[in-house]
Each structure stands twice: as structure tokens, then as C-alpha cells.
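Next up: a single chain in C-alpha cells, the form predicted alone.
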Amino acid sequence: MTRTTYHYEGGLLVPRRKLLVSALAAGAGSVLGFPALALDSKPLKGVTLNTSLYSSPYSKLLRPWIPEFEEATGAKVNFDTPGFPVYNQRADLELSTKGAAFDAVNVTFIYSSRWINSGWLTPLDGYINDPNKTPASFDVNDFLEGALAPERGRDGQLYGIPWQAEVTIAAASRFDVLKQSGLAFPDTTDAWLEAAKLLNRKERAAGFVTDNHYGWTFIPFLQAFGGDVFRKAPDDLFPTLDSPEAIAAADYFARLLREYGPDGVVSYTSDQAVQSLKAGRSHLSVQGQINLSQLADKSSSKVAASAAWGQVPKGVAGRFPGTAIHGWGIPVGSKNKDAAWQFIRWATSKETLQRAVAAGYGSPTRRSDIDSPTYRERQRVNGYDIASLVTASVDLSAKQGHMKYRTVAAYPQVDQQINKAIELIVTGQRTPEQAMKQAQTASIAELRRAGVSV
């Protein structure tokens, strides 16, 4: 197989033949995106970039393309991709010490406020606005505003470039069974409970399944019941986990899992929940669209022809889809900030992200990718437009601001208390009231230890 060689031009990796043609036409002074450098130079030769991103569909797509960046720039890239919990532990420790171990890192959504507003990441506006470092074709305004917002600090500057916009949506793996029972796709919390009850054990499948990160999957139900995590994030972080609405939501959600979930449901990771749905062993779920869109994969899903999708159910207080934005950022301790920016703008350039979408990436952050025929067509399955569900959820989140709880610095500690509370209720170790009051007390203690005035 003949391997195409690439060069770096104006923020894009282009085949060598195209580069030579354009260089002859425009002159060698503007090539490679580094005007002061010569045509055949390797602008990052001798630089070793240490980058870290948690393992994800995007990281798996990016890895085999990195040699093209290395060949074009001369840089060597160490690309570290541990699992999500391990990544966050390592990155939080490294950033908190302002160490130099990493040059480019994932800005994890739930840590974004803590990392950005603590001064642990480098502002990117100077790079974006410098034509010598960022070509106009990068077009930062092409990213969804709802995806850029969590990457901004209190000073208004941008600290991360989003590569993933994940939202929680709902899915039914065997919608045909639901229709045969005379029910439509459940749109409310009441209808959701009715559907789970009706479907449970039909076709030897559980009625409902979701992953055990309840600080993510439970919150749309909590807010639909009129509850919330804090009194008014981000300004008033007094927890409200013991409110009547929160206790009622926890009782409802735990009932879905305990009465209609598969055996051992509290141990289900997101991947296990998806596999249960794809195999037809579970009927209904609320999870991130990255997971639930996999039900449409004909090569691995037994329910590709029968699956249906919708927005998360609305309750008495409305509809509150979860959104999680992840982006690339530069640690303040990096010794190679300029080179790290070149890597980030390549990894989030229109060319790279279009290539990812063409290869099947399902969580684009650029409007041009979301509106592209390639993406839109792939997201239309069985008459459902998953892309529209995603953009509607991102827009609703930006309009309502209900995700502000998730980017406050101390949320990860509260997140753990929510996980524990739901597990205690599902396993019968605590009543909903006992578990949520325990979570409330523990969250207050965690917040005070973190220096939050509550």
C-alpha cells in the first residue's frame, strides 16, 4: 500500500502534491502555518509533546493519525489515553501542582471550573487571535456556543477547545414491542415508569438499564421532579439533596433500577448497559448519545432495526437533558505551550474533525460537522434524527443553564455522594429519605473541606 505523505499548511494537513502547488502559487513565506519558517522545515523538530486524553471513540480515531502530524511538524507526540477515572485522578493531581508532565490535556467537564478558575490552564485567546499561530480557517466560531461556554473562565477567556459534546438522550431497544402493547415512545416520567413496568421481562429482557454513574444519569430525573444538586449553582452551592423533590426523584429512579433493571444493575458500567441493550436483554435506557447511538450499528446490534430514540423524559418541572463538554487545554506548567497549541488546533481543526465524523465519530462540536450530510444521514435511523435530539438538548441546556451544577469546582465530591445514595436505595440498605439525607450531610462536609462556604 502506498502511504500518502502530508505537510502542514495553514492549520491543515495536506498531501505533499497539493502543498507544492499551493506553495508555488502563494510563495513559500506562508506555508506550514508558520510564516517565518521555510518550506521544507520541520517547525517543531526536536519537541516532544506529552499529551493525555481519556480513552474514547475520538482518541481511538486520533491515535493512528498522529504520525501524520509528527511527520509534518517534526514533533514527537506521546499520546496517553487511560480510562476516564484514572485520567481524571492523574490530571487533577498534575494540574493542581502546576507540573510540567503534560503539554496538552483533556479539560474534563466536571473539573472544568476547578481547573480553569484555579489558574491551572493556559488562556487560548492569544493563540486563537494570532494569525501567525492560527489560520482564519480554524474558525473558532464554528464550534457550538453551548460547547464553548463551559471552556470559558470567569475572565471570559477560552481555556479549552471542545472535541466532544455529549448529551443524555433516551432509547428503546425494542420499540416494536412497545408499539404492539399500544404505547408510544415514553415522553414523560410517568409514561417512562409505565413503559418500564409493561416491558419488564417481555422477550426475556429487563425493562430499564443505565450505567452506575448516577451523578450523570440520575440528574435529568432529579431536575424533572423539581429538585437540583445545589440551591443555585454556581453562586449558592448549598446542597439540596434532601429536599422533598430530590427524595421523590431518588425513590422513582431507584424503583426503575430495582424493580425493572437486570440482576446486578448497580454494577453496570456504561459499556455493559449498552451491550445489554444491543443484545436485546434490556428495553429502555437514558444515557449519553455516544452510547445509545450504538444501538443503530447493524454490525454489532441485534436491535438496530427496532430501536427508537427520544429526548430524556420531562417531569413536572420540565425537561433537563444532561450535557457534557470535553476539550483540549494547555496546562499552565507546560514547557511547550506553542507546540501544544499547534497540536490542539490540528486535533480540533475542521479537517481532522471532518475526518473523524466521516469515520463514524458521533459527538461533533463544530456546527459544520453537525450540519454535514455525512453526519446527518448517519444519524437518521429508523425514522429518528439523533442529531436533532443532540442539538435540541445542547440548545435547551444553554437556554436553561441547568448544567451549571456540574462545572462547579466541588461537584466531583458531591457526584460521589449521589452515586453512593442511589446504590444504597437500590440495594435496600437505606430508604430514599435516609440515603439522600446522608448524601446531603456528607456533601456539606465535603464542600466545607474544599473551602466552600455553606
Given for the second form:
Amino acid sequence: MTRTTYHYEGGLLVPRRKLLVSALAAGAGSVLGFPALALDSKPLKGVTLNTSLYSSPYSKLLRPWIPEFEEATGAKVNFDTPGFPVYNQRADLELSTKGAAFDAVNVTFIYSSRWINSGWLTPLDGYINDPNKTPASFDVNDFLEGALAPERGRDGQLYGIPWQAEVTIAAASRFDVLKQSGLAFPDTTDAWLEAAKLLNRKERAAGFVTDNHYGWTFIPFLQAFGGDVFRKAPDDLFPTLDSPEAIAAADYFARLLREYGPDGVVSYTSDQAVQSLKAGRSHLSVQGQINLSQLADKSSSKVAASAAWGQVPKGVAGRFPGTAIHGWGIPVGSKNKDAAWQFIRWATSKETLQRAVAAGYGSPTRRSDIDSPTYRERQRVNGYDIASLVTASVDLSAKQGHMKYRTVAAYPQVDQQINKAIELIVTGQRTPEQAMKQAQTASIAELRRAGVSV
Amino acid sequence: MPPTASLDAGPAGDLPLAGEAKGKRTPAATTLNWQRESARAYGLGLAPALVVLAAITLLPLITLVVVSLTPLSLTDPAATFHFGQPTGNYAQLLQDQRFLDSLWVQAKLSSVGVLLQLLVGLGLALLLHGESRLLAGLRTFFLIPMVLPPIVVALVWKIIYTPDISPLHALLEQWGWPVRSLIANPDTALWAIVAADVWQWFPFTMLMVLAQLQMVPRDPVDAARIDGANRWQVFVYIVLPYLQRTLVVCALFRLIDSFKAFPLLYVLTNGGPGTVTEVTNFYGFIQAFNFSYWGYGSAIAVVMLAIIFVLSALVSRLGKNRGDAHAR
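Moving on from the form predicted alone, please list the structure of the form predicted in complex with its partner chain.
Complete assembly follows, chain above in first position.
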């Protein structure tokens, strides 16, 4: 792994390598078109930055590199990385009070609309467009447009710099078994059902598994069946969970879980679902690529040699991969906004993200990283190009706009109704029709309570 | 306890006071004056502690009640101090079927859980009451669940209840009694949580009862035995009355704690499948933390507080009556 040494130059953090090359080329007075070079200056000396990001592969990679930022800038960085739900609750509370506890935070996808449009985050365009604060090499246009879109507010300004683009993809842990049965990787919802049925109990493994956050894992099936969460998010938020398409999709999805899922599948978290696949105890899954790409990890996966990947199944209405973008943002109450921006700029710079990709990071947001040979090579497993699946899914999502439902401020409430509905169907407490009608009524009530006119 | 005038007067009591010098102060007046002074000193000494206590207990409580009277939602700061409909949240609670269901789930979890904790704790305490190294070792062993962090307990039970990695499920299957996932089955999920909760907290009852058993006097027990009472009769008529207050205290503590059950529910079932394990506390958490309805969540907390107060009063009364009866 290459270690990059950073230095401050005219208030900008640049890698030492780039700095030396530029200094040789242009002289010490004008490096990369920016003000005077100050190799030993520590412009953030005395500043303590409180940053928070949920625990993830990226945060684990970033943590050991933070001392380099501290060394180069003089800032002290407190880097808090709680679990995802804990982070969200803490950040939601902190942002809503416009407190100064955090200087840089993760803009969680599901909350992005709520946090941005409630005025809890600082617009970043001023920082990005100021050459004294951001060098041209930062190149915001290098980020996938599909990743930048959820970070924009209604005012068109950018409130977060994306560091993770997660998409839902499909995987088969024991594709060899499927092939032996004469089937190709399932591409349609019908083929999925057929494959799950055929594989179920083969090699003592369940046919299908997914994690129990159904407001995320069920939606690609719901939309493939021609249903949706809302009539037309974000403009028309009338829920459509009791439509015939939604009921049919719920019936289909619950059947996959009930008939072909492992015992107790409704209690499976994403970690459990991944472990089940990696241990060869389940065959097929639709989940985030961060989870499913772990099947290729030879050190922990028993199915690394036999795993196969594909796009989420296509239904009568088309293909609708889920995407979830997470970015760095600055709370409006932060007392160290400039310093926080320098930290974010460093954490999402081409150099840092390239380094992450080289270290195995699988969800980059920069086109240059996704197109890089390092990433392409790493994401090519058993003849499958996971990187292409990711970019195709992000692009499709940006083109179709089918993820707009997810950044609706009141989605967390509806998300839970969907979770409950699927659980009720799988455990036989309600029929698909009853459960989805109940979810519809409860969602309307929740949306009204949230002040949405439906 | 405030010092009394007679005790504290000491040498000062012999000194002539201003009033006495003029012959206007009686000994009674002097005593009264001392009492007043000492009460004042007592009050002043106590004041800082009372202020701190008020700050850390009363203020949050008042805030909780005040917030419960507003429609406060984090996404709508304008509603923070809007008291237009102070009983709105409470009225809505009465119409909220999910909340009413959560009360019933709570009632089942608390009543069965606390009862089992008392029975298992009492039973084991009686078995382990004695003087031997083995019993001492076992007593320590049985305390382990209680000292584990609740989240660790939840994770341990998550493993036990997950069929494909569970040693319990593997064992049962080996014996020819395969069991379907208990936490994914709406008929068994709540009882699976009760079992885990009992496992964690029966040692509390066991510990308290063991301590009380040390204090049961030998004379009545010996007398009963001489009179021909068998073990059961000795337990029911001699030992149990001595344990009643302890058991009531245990029940009270565990009842209050059962309303705070959270890690087990969060990790094992997340309130599901559906809402079969969604207790009131968990529902309040969802409203406040997942949906940001702080006013509504606070109203749920206030209702829970009221229920706990009533139940505590009832249980305490029960203990008092029984205790008094025993004293007579």
C-alpha cells in the first residue's frame, strides 16, 4: 500500500508528491496556481475537529490515515464511528438542535432530504468554488452525478460530498450448483423464483436470503412488479402500497422468504444474511454490493470460488436497482466550518479515495476510481465485473429517478410500515392483501402526522 | 439527622447569651433558638445536594411532561413550544392501536417475566443456601448473567436463537427434536425474549433471597422441627414469611426494570415479527428516535411513568400489608 504524505500549501492540503513535482516545475512561489507554498505551516493548529461517520469499510480505512491529516494541518481530529442506527439517531438529534458537537458528519441517504431541506447542513458550493479553499484538482465533477444528486437541496446547492455509492445487486453463492442444474444466473423475477425453488435445500442450503430491512431489499421487487412506494415521489407522496402490483410483489417476495429462506429469516440482519451466504448456508440473495462483494473474500468466504453476481431481477416494469449514497457534510452549528471543509476535502480527495480503492474499498463515488484499473481488477471476480454492475445501477437509478422515494423526509415512517408488512406476511399473521392495506393506511396516517398533505 | 440542642449546646450552653444577660431568656427559649439554628444549618448543608438532585431528576421530568404537551417534532422546530392542544398527544394515544397493543405486550412480558424471575431466583437460592465451597462456587457462577452488559446478553441469545448457528438448535436436532426459529415465530417470539430476560435477571432475586436467608433466625425453625414440621411446612410457615418483604422488593425492582427492557428486543426481534414483541418502551423509542416525534414519544414515556408509579405503589402496599401481618 502506498503511503501518501500531505502538506499544506496556501491553506490547501496537497499530497507531498504532487507538491514537489509542482514546485520543481513552477517554482516555490506558485504551485498549481495557488498562493505561496508554506511547507511547514500548520494552519489548523489548535483546532479540534469533531467528526462522525457510521462504522463502515471506508471509516475503517480512513481512521489510520487521520494522523497524517493531523500532522499536515496541526488539527486534532476526533473521529467517532458508532454503528449505523446509533449514528443516525445521534446525528438526527444533534443536527436538529443545530448544536456544535460535530464539525463534519455523514449525510445519511435516508435522512438526506430531511437534514438538507430542514436547513441543518451547510451548503458546500461556496467552499468548492473558492480556489483559496479548494484546488481545481478536487474536481467535484469527477463524482458520479447519480451520487451527487441526493446530496443537493431544493436550492440546487450541494450539501454533502459522496464517499459511498451502494447499490443493490444480486448474487449466487454456489453458482456451480445452479449451472449443474442447467440454469443460468437468474435475470428475471420469474427466473429467481424458479432458481430459488430448485436450489432450496440443495447442499443443505436455503434457496434465498436477504436482510430484514425490507424498506431497502423489497423495493427493487416492488418496482419490478410495477408498484412503487409513493404515487410520484417527491411531488406526489400519496402511498401506493395497496396497489394490485404492490400486493403481488409482496406476495412474491414473502414467498421467496417463507418457502425458500433459512429458518428464522425474518430476524436476519444484513451481517447474518452475508454470513449465511459466505458459509454456503444460503444460495441466492439481493442486497447491497458492499455486503455481496464480500462473497469474493477468500480469507473469510467458503464460496469465493463459486460465487456469481448480477443485476437485481427484472420484472414486468423493468429493472430497479436500489442505490444509497452517503456523503460528508458540515452541520450548520459547527464552529469550525472552514477546517471541517479541509477535512472533508482531504477525506474525499482523489488521493485519499484512490488510496482507499487500492486498499480494497469497494464503493467509490468518483468516476476516476470506478474506471481505474486497480478498482476494475479488484472487482473482477470469477469472471464477473462487479464494478460494471455498480456503475450501471447508479446510472440507471439517475436516469429513471426511481430512488426519489427514499430521500422523502417522511420515508423512515413508511419504511417501517413496509418492514412490518413483509414480516406479517412471511410469518403468516396477515395475507399479502391485508398486510399491504394495513401498511397503506398506517403510512397515510404517518405522512399526515409528518405534515405531508395526502 | 439534625443535631439536638441539648447534645450540641456543650460548653456554649454554659455561656451567657445576650438575652440571659438581661434576664429575659428562659432555658426553653434557648433550646428553641438552638433548634432553629441547627435546623437552619441542616437546611443550608442539605441545599446543594437538593439543588443537584432537582437538577438531575426533577428538571428532566418536568421537561418530559412539558414536551409531552406539545407536538414537538425535530423536523418542525416551530412546534417546539406550541401548547395549542396540550392533551393532543394523550388523546391520540388512546386512538393509537399500536400503542394499546404495546401495553398488552408489555403486560405479558412484565408479569410472566417477573414471576418467573422470582420463582427461579427463590428456588435456586433455597438450593444454594448452605455452607460449602461447592455451593459458594455455584452461587458465584449463577451471578454471571446479571453482571454481563445487556447488549452482550442480547448477542448471546441471538446466537442461541438463530437456528443455523445455534448450539441449542443443533443439540435439539441431534436429539430428534428439531425446533423452528423461536424469535421469528409470532407465537413464541415474546416467550423467547422472556426466557432470555429471566436468564439474565433471576440472579438478582437469588442474591437478595440468599442474603435474607442468612438472617432467618434458627430458633423458630428448630422449634418447628421439634414439633414435627416437615421441610415444606418449615418453608411455608416459617421461612417464607421472612422472605416476603425481600420478594416484594425484588418484584418491585424487576417490575420497574422490565418496563425498560430494550437491548433484548432491539437485537433479537426489533419489535417483530410484525409487532408481537413491541413493548411500550420500544414503541416510544421508535416514535421519538426513528420518526423524531418527540412530543408523542414523551407522552408515551409519561404514561409509562404513571403506570410504573401505580404498580410500584400497589406492590409496595402488598409488601407492607404482608410485612405487618407477619409482625403481628
